[in-house]
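A single chain, nothing else alongside it, follows as structure tokens in the form predicted on its own.
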Amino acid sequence: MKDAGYAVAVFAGDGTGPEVIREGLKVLAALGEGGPAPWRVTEYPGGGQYYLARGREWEPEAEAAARSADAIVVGAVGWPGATLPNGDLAGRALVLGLREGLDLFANVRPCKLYPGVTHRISGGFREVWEPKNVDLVIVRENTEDMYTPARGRLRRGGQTEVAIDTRVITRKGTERIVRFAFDLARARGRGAPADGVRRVTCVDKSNVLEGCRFFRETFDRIGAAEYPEIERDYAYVDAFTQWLVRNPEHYNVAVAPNMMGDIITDLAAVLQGGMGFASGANVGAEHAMFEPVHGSSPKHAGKDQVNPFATFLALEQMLRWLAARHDDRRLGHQADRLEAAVARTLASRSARTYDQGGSATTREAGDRVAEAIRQEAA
């Protein structure tokens, strides 16, 4: 517990970012009403924009401060035109380059449904599945797999003539994220919808996939013999995206591999109302990034229409982290108010965005779950 406050850095980024974020700060100002609040927010700038118009990602006192920062939240980054010299995103210094840089090892993105939350399929917005069905998370590796810098181009003539992306799957890797995933359904207490049961899908191809086959060994290998009370589940990753649309009640946490995770987590967005309420938390020993994951999305910039609820709820996954993180009892209250506030909103349809098929502002849906907060509180 921290008397004068936990340290949060907020980088709101590109495009959508600043006005997502405004609505996050909105609500956690809201949260901190009627005494001071456990934790001091300062903003810095950064990203692709700020390449454009600084020649650089960040200045180097933003990057001191998000190194040395109980949390970070990040808004959104790039933008059109904003590239580096060696063609990476201008602006990837605020994610991947703090994943890398304080080794956030394990992404995790909840996949809930809130009652009144509408689906988009095949062009109409309807209530489809069953909120009550879709509550689970996955857990992606996110320090190695294709993502590592083991790539590179074969170039003669001016030409590429080859390209190369090398897999690295490693021990210490794959132990680690196993864990995570395993002690997290551990910490749930709640099972899968479906049954009650606790237990971790472990999402790979490791029918074809030598990395694969070494991160399944390794998930059957820490489970066994270090949480036997908690079912291990296997899926292949294709046969994945099937049974999670069709069953999403069957699961509890699910584990992948980096690529493997990142397109499925984007998938199990749609069951839970689309990209507008998919929260990302990447997690390290020491430290943690908190992110609305739909990106800075230009074409919605400055239009004051896109979906604010991912960013409420990489908040609240932010305030549970700190309160498991330093045994602080009163960000775990203030994370179930922030919860509580969301789904009351979600629920009375009066905050509805355009992805949801309806007309209310990021300004107004912020509004409105501020409102919701101080409404708890009188």
Second form
Amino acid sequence: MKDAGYAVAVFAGDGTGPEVIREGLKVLAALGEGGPAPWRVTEYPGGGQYYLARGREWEPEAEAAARSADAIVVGAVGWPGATLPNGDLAGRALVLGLREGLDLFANVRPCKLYPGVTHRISGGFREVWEPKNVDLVIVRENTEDMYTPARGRLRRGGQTEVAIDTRVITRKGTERIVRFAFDLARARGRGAPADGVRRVTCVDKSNVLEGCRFFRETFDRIGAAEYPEIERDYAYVDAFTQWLVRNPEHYNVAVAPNMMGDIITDLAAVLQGGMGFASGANVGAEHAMFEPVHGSSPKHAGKDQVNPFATFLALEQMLRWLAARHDDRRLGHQADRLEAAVARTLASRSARTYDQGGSATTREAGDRVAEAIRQEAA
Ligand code: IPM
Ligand code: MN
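Given the form predicted on its own above, produce the structure of the same protein in the form predicted in complex with 3-isopropylmalic acid (IPM).
Zooming out: every chain and molecule, the one shown earlier first.
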């Protein structure tokens, strides 16, 4: 527990990032009213637009602040035309760079559907899935697989002939992500919505790929030896995409290698109402970074229309992680208050942005949640 408060380094980043972060900080300020808030927020510039203006993705002081902070929040990175000399996305330092540099090996993506949230499928806005059936967490390995720098091009006479990405699956990387997933299943108060069973599903392509075979073997060995009370469940990634949509209630915690995890988490976001509700925690042994995962959405930037709920849910993840790491009940209490305010606002259907078929602005959605926090305090 830190009496002086936890240092939170915030990078609003590109496009709609600053708009959703502005609302996130408004909501955090509402939580902190009526007492010294147990956090200190400092904002830093950085990202692709910053790179276009300054020729650097961020300043050395900002990077140092991220490294020394108790928690990091990133809005979004990426901007059309903002590319590093080697062709990489400018702004990657704030997301992929932090994942690598701070060894944030677990990407934790909750997928929970709140009452009052609609799904946009085939153009319409309908409540397709039952909120009681969608409450799972996907744990994605975040440092290896096809995301390692073991890649390159073979050029002949200045022309690319071959491009290669190498898929790296290590014992260390797999053991720690599998333990993380089982620990999460143990710590979560509830099992799968369908039957209450605490279950971890290993999502892979072990019927074809050697790395996936090793991933699954490791999952089995660690699960059997260290977590005998948690059910072990298996899905090939292709079949998983069908089952997840048909029977989301079967799932509690799912664990996957990096690239497959990237794909299935966006699919899962549809079940929770879309990317506007998808938050992610990038967690390591010593550091963590929290983000809404929708990206910078250049076409919506500056219009005050995107959905800020993913940012609120990312902040909830941050408060819970800080609470657990520092054994600090104050933060757990604030996370509960935030989630309750989010749930009440969504249920009231008073803060629906365009992606929900509504006309609320980003700012209005933030105001509604801040009001819900204050009402509960009153
Ligand atoms: C995500 C994103 C990132 C990824 C991009 C922005 C590099 O899609 O966090 O899921 O591929 O991991
Ligand atoms: Mn992704």
